[in-house]
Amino acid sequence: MKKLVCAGEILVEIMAERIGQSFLAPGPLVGPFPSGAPAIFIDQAARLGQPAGLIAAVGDDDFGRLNIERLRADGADISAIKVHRGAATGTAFVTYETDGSRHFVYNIKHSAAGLIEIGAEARTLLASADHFHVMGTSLFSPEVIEVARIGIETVKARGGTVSFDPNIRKEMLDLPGMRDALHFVLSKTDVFLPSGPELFIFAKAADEESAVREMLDHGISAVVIKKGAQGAVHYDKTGRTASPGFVVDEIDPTGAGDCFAAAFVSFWLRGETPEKALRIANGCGALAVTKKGPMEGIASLATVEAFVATARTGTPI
């Protein structure tokens, strides 16, 4: 199977017990958890079964040895994960708001993980993969966006292709270099994977058909367009497939839409239909959600080919 490789930050997520609950004043917490958007997306492919590794820098610390667990354990390729002593891993307080929103207080790019860089375990890697998979979260400091930029230019280099998943907040799209960023991943990228209103971050037009046909223009050859519980839309040349998501109990969303994003390119690099692309895909965004913390949903491919066979689906999109 065809190997793919991600560059980016790796985290512990540590959270509000209440909903409602404010950093303002004392409150209990629940974590650490592993985390970071590339981690969860590397993990989940592991998973699967996808042969996967991650470019990533965590400190010399508990925090960041309960991340390598966690991925070594899972099957993950670790070798391109650099422990800096002197530096902390990165990390993520998080709240829930009661209308479901998140809020969150990050130390991400003056930890361990703004130190990642293209290192001789790096390239070794990069010299095996077939795919490279770029978060938008991931380009938060221009010596990352280089460490992006190395990893899509070696990869394609080598005949191989790239996915965009954008995950991008607002707040991040005045940070120095992120646009011309942005645009230059989205130059190379064959499975293009944005939530929702993100397609129209790249696109000029106000409507969401027309705005995949500009993505498909420019030489994209997949977008899909992931719609949360609604489930995700897969567009290319042929034409348009819809998945509808399945019904479940929601615990925690984060990390979801990065499981998603895992199962859909493990399944389109291995060459199979979207239809079931998306099904596992969906499938694997729906368990994410149901425990607390952003990796203890991922499941592995047998568990999520059992949920998906008897699992009820959503209305139709």
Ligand code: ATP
The other form holds:
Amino acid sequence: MKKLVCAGEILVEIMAERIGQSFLAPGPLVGPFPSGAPAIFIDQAARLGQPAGLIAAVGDDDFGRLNIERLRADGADISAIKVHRGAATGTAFVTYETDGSRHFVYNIKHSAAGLIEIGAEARTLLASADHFHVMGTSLFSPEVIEVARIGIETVKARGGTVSFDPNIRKEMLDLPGMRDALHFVLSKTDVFLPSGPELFIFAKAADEESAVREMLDHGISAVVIKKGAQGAVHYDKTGRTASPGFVVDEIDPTGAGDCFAAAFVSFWLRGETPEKALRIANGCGALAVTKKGPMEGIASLATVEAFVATARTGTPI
Ligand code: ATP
Ligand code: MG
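Would you mind giving the form predicted in complex with this ligand, to go alongside the form predicted alone above?
Shown next: the complete complex, the earlier chain at its head.
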């Protein structure tokens, strides 16, 4: 089976217990939960039985150990996760507003996550990789952009493929080097996985079909648009495939996009049809939101297959 590699931040997430709770006053917190978009992605892929490894950096602390042990237990290749003495593992503190929006206090760039590099272990991992996945959230400094560039170039030189989840806010575009980095990544991307409006950051057109056409004309093989509870839509040169989301009780939306992307890419690498890949990916996304904590809803292949066989879907999109 094809091996998937991703590089980027490992974090723990610590969240306010109550909706509407603010960090301007002391209050009850829950966590730490293992987190970081690349870690969520690799953990989900491994749980689906895909060979999957992560290039990352943590501190020599319990937050780092919590993440490494989870990834190891779920079958991921952790050989290229470097433990740095004297640096702390990255953190994200989260509050949930009454309107459903989330607010984050991050320590990523100045944590161990900012020390990520391509060392000997990462080179060995990349030498066995067939596919490299890029997370927009991970392109937060010139050093990590360089890690992504090496990952992409190495895997492409081996005849492998690249997927890209922009997961980016418009304000991030003004970070130094960001626009160039995104255009480089896009020029190498085979599978592009924007969520909703992210599609339009990279296209001139204002409607979905024309924006997708632009991306396909630039050499991208597949565009998969994530649409939250509604589900997702896949486009390639042969046309459009839409797949409705599954009806679940949303407890915590964090991580759904990463679980979805991991499942879609794993099934795409297995040569499955867009219908099948979208269905499993929607199943993983839906199960992800049913648990508090970004990696707590990650399900095994058997669990997802049983879920999609019986769960109710929403209205067609
Ligand atoms: P993230 O917050 O992780 O960045 P995203 O914006 O990248 O998420 P979403 O579109 O929110 O991605 O979610 C990804 C997928 O997860 C959806 O396409 C859908 O399949 C599933 N999903 C998300 N939210 C729900 C929900 N409330 N009910 C059912 N399925 C959901
Ligand atoms: Mg996203």
